[in-house]
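One chain follows as structure tokens, the form predicted on its own.
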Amino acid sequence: MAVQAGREHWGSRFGFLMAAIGSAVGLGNMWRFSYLAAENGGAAFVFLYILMIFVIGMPVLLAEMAIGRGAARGPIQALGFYGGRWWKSLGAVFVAAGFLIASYYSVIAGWTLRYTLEAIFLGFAEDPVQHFDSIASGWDALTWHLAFMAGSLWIVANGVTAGIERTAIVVMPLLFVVVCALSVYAWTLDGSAAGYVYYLSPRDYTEVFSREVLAEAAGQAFFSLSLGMGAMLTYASYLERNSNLPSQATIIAFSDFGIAFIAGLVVFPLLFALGLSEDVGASTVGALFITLPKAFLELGVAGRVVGTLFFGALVVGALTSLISLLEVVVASTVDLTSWDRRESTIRAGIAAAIFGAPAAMSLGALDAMDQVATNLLLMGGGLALAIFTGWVMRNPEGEVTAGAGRYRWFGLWVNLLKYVVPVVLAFIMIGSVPKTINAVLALFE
């Protein structure tokens, strides 16, 4: 099936790739991946993560892209197109996940925008702990949340080509250049070698076979590729029929990993060179918004420049990810209602901004929303999608073959979706249920 008449489409293959990579690259890539690698076996975790990309990430990514391109519709209509009206509920789960994540992700994105502008005009705060505590929640956080949401909505409202693609073509190459330049700078610092050792040295290989570490690697592979929320499905729905999905999926996956890996070559050499390794602690958020600003502060003028570039890169990653989340909701709204893109964007954006207000006012609410979205909606959606593609969808190999030719490994892809991906995702979901319940119950204490 070709792109529907009157439906928007990407202006170029490069534009689609930049937008899709931008969807995948977010705050989790810029810090969470390297943090997990350092805490869970270094190089051994990196190897395990790459394995999970092939076993979990790539199969689901290719499934989303095949369904989106084939149906040329948003998640709800696309699942209904291939599976009938009962499977539309799975598409609704994708839309719900995209909506929920967008609502609180904008709060965190607002933090990155504030830190970037403060670095430019004021410099970093003398007491990073007190500063973060004062701005992470409350009316200030709500204001920045609304500002970031408004900017993202403006881009989405301008359409696939004029808004999303044009933005991605400009900011994603810039992000890559900035991250690479920062890694070179970190390499020049005295004492940086200890950071590379901490980040990448192969330590106890037995760690990576524990239930917790396996779940972390699989979950990171799944989350970092923007899977289970319909983003890649929606973006692929704007592709032409002759696009080579396996090639594009491979580029997206390895670009996502590459930026995450290089970000680790910035963070850990920097922290170790400044003697701040003990400050990393157990909180990924704390390290990102407290420990790193402390490092930039100690570097003086150079730190202000480096910090501005680093947090500016975070803004780019947050922006392109939030755009893709909003597009999931907007595309489905356009499919199902008589509203045009602009009206759908405004209505969806206002709803997401309001729904995210509790996350802006309370870190506990933000954590609970994140746990529900990632551990239940994303995992559940991905699990159901694997079952749908492997067991329900007619001739999934035929959808992938279009534009790519036939590869011998397509049969392996279907078998991974049938037998391996559901087991691994169910394994992760079961293990994360207690954590999710505790986060929700904490709101009522």
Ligand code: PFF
Contents of the next structure:
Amino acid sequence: MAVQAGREHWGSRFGFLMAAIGSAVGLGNMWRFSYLAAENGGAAFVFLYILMIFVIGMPVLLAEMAIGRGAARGPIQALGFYGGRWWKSLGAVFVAAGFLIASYYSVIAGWTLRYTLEAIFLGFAEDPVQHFDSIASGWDALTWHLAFMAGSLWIVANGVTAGIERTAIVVMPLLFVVVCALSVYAWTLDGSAAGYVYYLSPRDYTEVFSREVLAEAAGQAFFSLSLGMGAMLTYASYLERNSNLPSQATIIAFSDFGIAFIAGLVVFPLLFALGLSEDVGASTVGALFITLPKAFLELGVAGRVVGTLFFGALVVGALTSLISLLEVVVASTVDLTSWDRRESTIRAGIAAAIFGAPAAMSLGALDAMDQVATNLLLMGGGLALAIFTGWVMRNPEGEVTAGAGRYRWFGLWVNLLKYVVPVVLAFIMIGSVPKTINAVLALFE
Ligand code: PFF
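Return the structure block for the form predicted in complex with ligand PFF; the form predicted on its own was the one displayed.
To see the whole picture, the full complex is given below, headed by that same chain.
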């Protein structure tokens, strides 16, 4: 087997699960999911989303895990190991996507850290719109971006078990407890019921089965599970050969969905109880940083505590996701150069921090980077990986079943990868190309 001498392994199954769930749970869960559900038909969207998790999310997640564990290398070497030289370039696209997403994700993560510390020491700003405008881009945003990046790099530099796993084991259970506690708090507020109705009552079914909504559900399933850029592949490369991949993939996917769902049970009851339902329609990241702080401000002292916990949970989600993005780049740098982990982390991290500077200086640049990364790179990466596993890889069954005994759903899994995932992802990608090109062109106007 292609196991590198001295390559680290996760200390425990729980540690791996916390790290992988940490990668999946992030900014995408705490706001984007609930917003999409509310806008696109409530419970009907939630149902469609779960379907997408089964049909495209879990198959690709399991493919990434099987390849990563089997090759015990970062994405470039792993795809080269199974597919030969040409497939290495897909690994290179993965690493480029990880690098690009890490560079701007850290800017948004910087905002969450700033909001958390402000909530603790200063309270929420009186004018949240003006406050967000003043901190979202410019030198301040750059400083917080650099600070967040430095902290994340420090964890990655400490290694898989001592850095990534240890952090995830401590912070992920905390995040879960906090989000659950906040949902109970939101339930106690007068007027919260209207929030549940808005979030979950099935509305127009015809609307739900449109092309756009399908694309939103599939895209969200993909982004939320950190797929299409080798993050799960890289994490699985530190697994022992005897781990049961299908069962772990199932736990990861359901935990990710669970936290997204519960976050919605915090956000909507809270906003409706405070009469801020009008503001919900603003879909941009701004809504998370403007509308919710408005609610926390109105709740007085309790709001300050709840707001600190909410933004603190966002910091944790963003941190554990950013770590996984950086790990993709670092693992590949370690594989391909003579630098050790520490040197690789410092060099890759400085490069990503610099590359993220435009996103810190301009919201337009941040948006364009996000669209290119998620609409083109992640989708394209997932599509190519599905084709690779379904059609090119020689013995996917052997790789996925090692440690699992028999995999009952193997036939279904391979057929989804061969036929369904490529078609669904191609369909989504084609639909989003014009939007993505416009976001990039807008930068040059
Ligand atoms: N899954 C993360 C979220 O939902 O916020 C985002 C993400 C992290 C995407 C890591 C891709 C990735 F590799």
